[in-house]
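Heads up, the chain below is alone and in the form predicted on its own; it's given as structure tokens.
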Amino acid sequence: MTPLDEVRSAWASLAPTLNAADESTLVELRSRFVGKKGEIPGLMRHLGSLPPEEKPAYGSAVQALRQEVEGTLDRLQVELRSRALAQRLESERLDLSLDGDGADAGTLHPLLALRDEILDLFTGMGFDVADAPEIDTEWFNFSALNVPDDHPARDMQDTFFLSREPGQEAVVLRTHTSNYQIHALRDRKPPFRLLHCGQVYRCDADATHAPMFCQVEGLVLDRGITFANLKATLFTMVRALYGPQAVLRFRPSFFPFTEPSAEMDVDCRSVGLDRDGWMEIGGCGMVHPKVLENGGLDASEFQGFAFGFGLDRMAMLRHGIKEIALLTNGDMRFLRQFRGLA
């Protein structure tokens, strides 16, 4: 019997007991078949010995069986280890229909309760959701939005710039959400009712301003819009999140991308809160011309509205909250009052 036969012979020994073998077993195998100083990279050895004529054929038989032994080997691994993964699946296996006591059930944190029924009543007024970028250039965030050079929102004290390199465009965290106004304006036609709702951020921290906060913003574009079709819109979403009995008012204010323009306030009383005074929860206005001239459009054939509210204060009302740290900083004693929000 040659070499070679007694090797093949010693692997075609094992193959019964191959399937019973543990990882360990294959590693040995592994090892003493096809390593470095294995049986088969040995029989090459022999490889000088042989007439010409027989080289080729050996040579082809020993690389046959390396594959063999090889392939074999790495079959049994897989399923090897699948199996024990298998195994270990059952072992900790977790049956999550298994009612709880509602002890530590989870629930939905109130910002992100109030933004789903905001989304939800907006969509019922036709609106479609879109979405635009929180990093941005200034030229979307500012320039765009008819915001002068010299504008004090600009400055280093009110907007968090990430890049602000001469001769380059600027790059900043967005201030506001009305950024997606021009971008909505350039990627979709006309007539259209657009709802954004993200975190915006700025230098600014006291009881009712943080340095990150959502918006929930609003852009109708059409033929014939008027300020009278705002209104009634926003009259609709606080009187639907706050009840008929709100009081609101429209203070006449100044925003660089609408004119006219004017802040909405809701009496704490008439919704609750226990406190005497007006709440502003957002700015509105009718879109300015510049704004739509630079989104690409006639200015004398299209007018539309934009609003934009800040998502945390309209939380705050809602739940008679004085500080809106709180409904960041993670505070389980705070959160814990909210069980049952859906």
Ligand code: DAH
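Superpose the two forms; the largest set of C-alphas matching within 1.5 Å is the rigid core. Numbering follows the first chain given and starts at 1. Just so we're clear, the structure is a prediction, and the values are computed from it rather than from any experiment. First, how it differs from the form predicted in complex with the named molecule.
- Once both forms are fitted on their rigid core, the CA atom of Glu293 lies less than 2 Å apart between the two forms.
- For Leu14, a C-alpha deviation of 2 angstroms or more is recorded between the two forms after rigid-core alignment.
- Superposed on the core, the two forms barely differ at Thr328: its CA moves less than 2 Å between the two forms.
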Second form
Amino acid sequence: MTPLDEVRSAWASLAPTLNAADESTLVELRSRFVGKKGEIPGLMRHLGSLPPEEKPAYGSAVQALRQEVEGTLDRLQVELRSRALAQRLESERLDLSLDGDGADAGTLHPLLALRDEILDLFTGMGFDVADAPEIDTEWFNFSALNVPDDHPARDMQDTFFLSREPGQEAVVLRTHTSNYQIHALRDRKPPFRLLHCGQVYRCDADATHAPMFCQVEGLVLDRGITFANLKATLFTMVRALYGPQAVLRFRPSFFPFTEPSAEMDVDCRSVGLDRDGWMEIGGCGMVHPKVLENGGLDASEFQGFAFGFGLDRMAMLRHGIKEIALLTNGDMRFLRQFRGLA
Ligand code: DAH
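Show the same protein again, this time as the form predicted in complex with the named molecule rather than the form predicted on its own.
Every chain and every other molecule in the complex is listed next, the one we just looked at coming first.
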């Protein structure tokens, strides 16, 4: 057997084991056969001792063996790496289609779940949902809503002022979502039905008041709108949220931006709470002509109703929650009770 035949058969004898070779075996084989001091380069040393006429054939035979060995080793290495990658992808697989109802699955906060339900309900009644700033000028928050500078109504809502320089428009954390009414009147053309939901801020804290809470504001403007439209809309909302047995009452009240004005109370027992009495959920009324004018509208042509209620209060009624602060202080023991709301 010639040295070339020896190397050839050594390589051939490895063939059955090659498919199972691991990365380090492939490195060893590469260095053994085609490395600088490997067996195939070693064969070229015999070239000098061959008769000239045999040299070309010998050279190309060695070269062919070299190409076969290198080609095979290259292919095996690529296969090995792609198999390793596939295995890794399989073992690290993340099933995004899992339905997420495991013990630690996230869930909607009760306020967000209720907000979504209310938005759904009102969009079903033809309302559009829109946004408004939480930081606003005193004019949008008070003056344009017909609250005069020195009117005691401004004290009804203890305001966080962000800037109050003499000669400049004061900037406040809005005390109610009613600032939205003025933005809506200025940005849109009636007729419209609009709903806005967002945070409001007041310097106030006890079991049923929090310094930051969430309100839902509605504004409907058209020709020929009456208080009956307002009542029908809000009865529909309360019954949809709490069931047909829910009792809602309208109590005459005062807001500078509506005339007449009313407050809305829900009978606690009628919505399943274990206590007597009424819980106030918000205010409402027919939009005051001055507000329409401040919004740039002709008050003799358009009428409208507006309402604003506290989402936190609605959630407290819904779930029998006694402390408003529980809704925002992030206590997991409290929040875990609302798993699966959405
Ligand atoms: N903005 C009032 C408040 O926060 C609630 C309110 C009353 C909103 C009457 C209205 C309304 O839209 O018409 O106390």
